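So this first bit is one chain, no partners, the form predicted on its own, shown in structure tokens.
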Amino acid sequence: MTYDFLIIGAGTAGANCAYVLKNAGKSVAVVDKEGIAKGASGAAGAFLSPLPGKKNLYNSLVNNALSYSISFYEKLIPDGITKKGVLRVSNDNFDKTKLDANALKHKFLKFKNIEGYYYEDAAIVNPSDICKYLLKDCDFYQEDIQELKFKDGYYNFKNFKAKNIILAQGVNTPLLNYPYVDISPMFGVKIDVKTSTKVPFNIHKSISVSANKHDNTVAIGATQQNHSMTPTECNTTCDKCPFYVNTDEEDIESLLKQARELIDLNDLEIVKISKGARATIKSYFPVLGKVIDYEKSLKKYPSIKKGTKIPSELLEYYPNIYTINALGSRGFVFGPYLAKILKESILEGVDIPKEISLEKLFYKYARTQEV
């Protein structure tokens, strides 16, 4: 079987890329060694929330992606999204000044024993349902691909071949050497609970508590910490990792304690706990684009290490390989929006914004290697 695109990774990044390319008339296959949404995406809280604060490149990206993605999900699978807004409770990260400094439409709101700022344009989605729906018309293979072999214009595998590759692997060990993208795993945990309490909207402080979803469950989620283990590359899901320590009881206790500071959850029953390592880089920006061959580009243009900028079309690239990564804790906010941008870049030649381009990271990293 021959495909126009093979996407490696079946989380929100890979699933959204597959969907837009399939809708553009391309033949698409998706591969994941664990299954669809079995990694960080399946463990995501999948809260779709605005980012207040003084306007800058990052919160502008988040809020533009949010507007696009909420509309996308509402059209794609109406029963898969619960849009009831979010109450952001002031804390050290989002005090009154920061919350009030952005032009995002909001209002001050008191709710029970808390108060904060309510934003209407916020929602939550079911991550597994979304990823499975996005991939329903694409061929899916559960395989662990270890290397990429390119010959006569195709990447060849055991059961198929593809003209183009999109790497959407998250924190998993990359199949190519592109050291300028330094992915760090950031640990996230979510519990789904049943409760007789009616939660009217999402509530966010140091953790997030969702409104009652369509199945009447409530999600409680948090980005807990960076991994502190010596190996920084992830090769599997958290529960299968040799460095994984089962802290379910402590995590549940911590989440429930923080949730109860926001709202009383009566007749509580824990349905599910999910964990995953989310991919981030230091700047928190996601990254995407055609993958630059670092070694070949530096060999061809050694002055890059001294700060010389070369026109992008003259750099050396891995043939027909693209990546979308570092979506962090906002994977379901960024997923549809970034997939659209990457599709337009590949198929229509539209430039990727510099703040999320691989080129920016490539030049920054190269300069740091000058001795």
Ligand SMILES: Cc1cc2nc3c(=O)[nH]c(=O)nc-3n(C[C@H](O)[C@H](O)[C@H](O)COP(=O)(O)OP(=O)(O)OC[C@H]3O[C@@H](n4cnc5c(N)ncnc54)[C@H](O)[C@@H]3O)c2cc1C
Given for the second form:
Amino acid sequence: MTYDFLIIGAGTAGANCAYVLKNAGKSVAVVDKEGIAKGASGAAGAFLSPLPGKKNLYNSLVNNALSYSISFYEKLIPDGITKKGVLRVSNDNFDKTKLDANALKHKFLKFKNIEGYYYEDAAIVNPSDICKYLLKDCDFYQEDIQELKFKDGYYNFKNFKAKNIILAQGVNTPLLNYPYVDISPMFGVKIDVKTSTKVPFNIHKSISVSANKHDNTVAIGATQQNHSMTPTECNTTCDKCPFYVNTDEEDIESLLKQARELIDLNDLEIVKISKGARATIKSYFPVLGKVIDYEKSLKKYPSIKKGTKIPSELLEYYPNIYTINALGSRGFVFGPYLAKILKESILEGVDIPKEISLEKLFYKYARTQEV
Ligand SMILES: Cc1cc2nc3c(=O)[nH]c(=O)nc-3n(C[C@H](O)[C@H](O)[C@H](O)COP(=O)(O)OP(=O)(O)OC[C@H]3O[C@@H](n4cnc5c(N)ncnc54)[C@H](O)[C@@H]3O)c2cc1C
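With the form predicted on its own already on screen, would you show the form predicted in complex with the named molecule?
Full complex below, order starting with the chain above.
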């Protein structure tokens, strides 16, 4: 088989890209070594929450993505989204002033023993169902891709070939060397519980407790553990990590303790424990676009290291390879919105906003390298 696009990674990033490209009339295949939504995407809450606070580039991106994505899911799979809003309780990072002083529609609300700001535009989705639905019309191959071989205008694999590649690999080792995108994993655990308590909306402080979902379970998530690659310092909960140290019980206890501070969940029974690693970069912005060949571009324009900017079209790129990554803790908020931006950039030549572009990271990285 020959495809217009082969997407490597069947999480929210890859699945959303596959969906928009397929809808734009392209032939699309998706590969994943684990299956659909088996990486971070399968572990996600997946809470869709606004980011309040004084308006800046990052929270504007999140909030634009949120409103786009909520309407997208509502149209795509109405039964897959529970939209009941979120009550945000203040904490050290978000005090009352910060929660109140923003442009998002909200109101002050007291609920049982807690109080906070209620934002109507928030929801929760079933992450695996969403990814599977997005991929239902695309060919899917379960394969571990080890390398990209380009010949005569195509990337060639054992059973198929493709004109374009989209790398949507999350925390996994990238198939290309683009050192300016420095992904680090942030591990976490989320649990789904049964309870006789009716939770009317999502509640968020440092962790989130969801409203009762369509299957009547409640999600509680997620813990966050930065990952040091030094084995002796590592104390994460991810069983895919070579330095895995099992602290599931501690994580679950911590989630339940934090949930109890927000609401009493009666007759609680844990029905599912999910864990995974979110991919982040230092700035927390996601990244997407055509992959710049760092070595070749620097060889062609050594003055880039001194801060010279070159018109985009003159930089050197890997042929027809794009990436979408670093969706952080908001993969299901960002997924549909970023996929649309990437599609418009690839098919219509629309510029990717600077703050999420690869170029920005490329120049920043080059400037920090020895001349
Ligand atoms: C515990 C937890 C809770 C979270 N809660 C939320 C939440 O409430 N709301 C929210 O929006 N987000 C949440 N997130 C974040 C969200 O899950 C991530 O941002 C998102 O899933 C990242 O999606 P992705 O497609 O980039 O990566 P992934 O879902 O990790 O997908 C990458 C895929 O690529 C595949 N792959 C990589 N390399 C290869 C290769 N060479 N060959 C074949 N396959 C390959 C992997 O197998 C993997 O399946 C949470 C994450 C975690 C871990």
